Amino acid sequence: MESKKIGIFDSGIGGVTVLKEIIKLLPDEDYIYFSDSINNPYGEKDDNTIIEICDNITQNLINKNCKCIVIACNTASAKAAKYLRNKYPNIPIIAIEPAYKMVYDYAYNKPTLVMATKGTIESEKFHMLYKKYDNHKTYLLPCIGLANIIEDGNLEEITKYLKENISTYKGKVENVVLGCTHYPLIQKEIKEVLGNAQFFNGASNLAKHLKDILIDKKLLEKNSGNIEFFDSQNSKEKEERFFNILQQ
């Protein structure tokens, strides 16, 4: 018998610093990961077309045998979870949220930045979010292609966009949301332009809910721990690129 999986997808390979999180924690699990590079990026499209295409996602991960689905993607969280959990209630769906509750809880008096796409800044899911645990002391910033430069994975590229979108807060802020699952990715290099600052993003979180939903419906496995990748446009560079982060 086909063991169950556990389903993860987002617009490109930037769920992967979650889908590490959730090894950690659920080691010999089975896992499909989906990257839709056809449709990256999701900061920048339409609620109604978001929606349709995390449904149309969703649908192909439970046709593989999975037994839940973690959205990976801070955008297709905020405007797609409601909607999937409504049309599949008997399937768990865990979707990241960028975390600034982290910062209210660990760090609320320090200055903070948050980085994410525009979809998800202007999201109500984030706004509902950002007024119950502001600090006052917050700055917003839609970085708007940013997630594409690293899906491409052109270090130039995104050292210059980071130069000139993100230095006018080297000094002014302490602690960094990293709101968009493919940010982590190049956090050293934020770092580089920022200075010192404490970061926070939402996986290691997302991957304790994952493990306590699992235990609560006793959906536990004990499988080989085996890795399936699918990529939209069939990208074997993406899944190169994606295993050896993987391995990092």
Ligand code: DGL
The other form holds:
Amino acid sequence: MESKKIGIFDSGIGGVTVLKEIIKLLPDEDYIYFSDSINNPYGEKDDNTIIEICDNITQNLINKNCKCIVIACNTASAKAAKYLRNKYPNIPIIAIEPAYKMVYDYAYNKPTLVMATKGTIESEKFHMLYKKYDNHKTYLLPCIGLANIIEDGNLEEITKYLKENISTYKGKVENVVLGCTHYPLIQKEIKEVLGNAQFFNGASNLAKHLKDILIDKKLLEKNSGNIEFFDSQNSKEKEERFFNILQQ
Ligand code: DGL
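With the form predicted on its own in hand, show me what the form predicted in complex with the named molecule looks like.
What follows is the entire complex, opening with the chain shown before.
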């Protein structure tokens, strides 16, 4: 019998930062990663468009024998997780969110910069999280276009973007929430601009949560740890970068 897989998706290869954390805890599961690079960026799309895109991807992953779905995209999680959970009640849908609660738990008193897409920052879901854990020393920064630049992988563009958009926070913040799954890929570059800061990223908590859910639902499997990659543009270059990052 064909093994059941964990389906995971993002608007491109950014979600590899989430898959990396998941594999540390669940190395024997089989995975299908869907990189929706044709629709990148999600961050500036309206809610209904994102819901429709995510529904199609989810349906596809279920058809490919996935037993659960990981939304490895903060924007898609904020806008589509509720809809998908209602539509597919028998499939666990695990959704990432910006690690703002982690700041509350571990570094509450420090000035904090939350970097995320415009869609995430403006979403009702993030608004509720922010209201609940507000440390009253937080700057919310919608990084319009940044995920797209990271997806393209041009280091010069990335450095230019960061200099122009986050230099102003240098010396002002000690915590940085990486509220988009693409941003951990440029943590080093962000650090170069902001100086010493503590970084918060929701991926490791998501991985723990996923493992708990699989145990609870008796869905844990010992397979071969196989990872299949699909990209909506069939980009070989994305596939290569994805597996390179995964091996680093
Ligand atoms: N990586 C995604 C996120 O976590 C989406 C970025 C985008 O497509 O705008 O929000």
